[in-house]
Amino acid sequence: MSQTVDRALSILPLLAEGPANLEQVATRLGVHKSTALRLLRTLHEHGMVYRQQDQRYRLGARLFALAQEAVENLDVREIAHPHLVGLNEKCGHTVHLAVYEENEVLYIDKVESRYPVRMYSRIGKPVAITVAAVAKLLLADLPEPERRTVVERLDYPLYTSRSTSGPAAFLTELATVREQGWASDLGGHEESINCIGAPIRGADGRVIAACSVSAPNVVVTSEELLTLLPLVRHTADAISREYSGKHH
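Now that the sequence is in front of us, could you give the structure of that chain alone in the form predicted together with another copy of the chain?
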């Protein structure tokens, strides 16, 4: 592993917390000012950091552009999008598409609810991995040894009284999800928000993504939301079929 690159990349999350000047960056990296300066210059030339008027550094524009292109290159996303829009048109609620990657589950697409009360989330944002329906679907399909290590390494924040309590509970929940082929999150993240999801599979049957429908209690009860399950699964299956077709 390259020390120089390692140091340079460590600057980015540091700046994500907020703007910082040269000295702050140097101390937090544990290197000499001049070293930090040269790293920042290189990052700057690549547009990864930006220097504002007060000389402090911030994360730069290229970062957005890259994240942008990255998300647009995901072909599941491209195939899934029209289906998600269709799902939203039928039920009116917020629709999400998510993938698993390196111990994180993140939203890669979203269609906004047509109801006035909406849920906060944003493309690119990691989801609450221990409670979200999409996270359960994606983790449930990991090969056994990996699933166990991931699950044990997670934190289990108690967002609400119905949040997953710990590794053991999560593993049984994942088993259920794998069994039944769909997942739900009934108030585990936000007390008043329920969510149901279904897996999208590649040609080999592995789960490559998951989609879900979320709605607050004030709009539909969890029972009513569950009646949408066939629709959600149907959508996920349609995406799976199209994805598998185009990939062979």
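Pass me the form predicted on its own as well; I've looked at the form predicted together with another copy of the chain already.
Partners and other molecules omitted; one chain follows.
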């Protein structure tokens, strides 16, 4: 076990009881003041603790933001799951749910295809951000300046000949996605796999998650998959309504 991490994490429940100064933290941890200061500084850099004017430390805003994000993701997953299962039962294909967090798009739920095909996606794993339908939906909803910053910072791997080529192409596509309210990835990540997705919105209209249906060419053509779009959008809207009802 890492002693440093152990000590640093012990500071958080201590500060949850209320603000404390350096001496109090050192005493409670049973360490030198220099050690306590080093730990507090690192936590401060990560926004986990905050140093007040009176030199006492309290829990940082970033900690609350992380906790809030975790609660929301847990919540949207719980609400969405039965709807995703229903979507999978209707169409038979792989269904995913994803969120945007810390500059990454992550899968937070997955319902396997009833066909003998396996998608190599994993819950909790990052999505291919420049090509995936769910990523396009989540990034398209970011305010324009933030969207541009994110897009310009990304790498653009050419997974296939149909992958997004670079920032300019991606910004154009995100504008289209924002306008039309749905997204697709037709062979942009794996030649043979197509995907369509729709946004899930919170009470304020912002996109909080995205759900998608993916299928390989051997099962359905991209044209056939696109005919499922109303069903995917209907599912996303139903999740949005239920989520918004709970979070009003």
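Numbering follows the first chain given and starts at 1. Please read all numbers here as calculations on a predicted model, not as lab measurements.
Among the candidates Asn73, Arg153, Pro143, Glu223, the residue located at the hinge where one rigid part turns against the other between the two forms is Asn73. Rotation of the smaller rigid part against the larger between the two forms, from C-alpha superpositions: 170 degrees.
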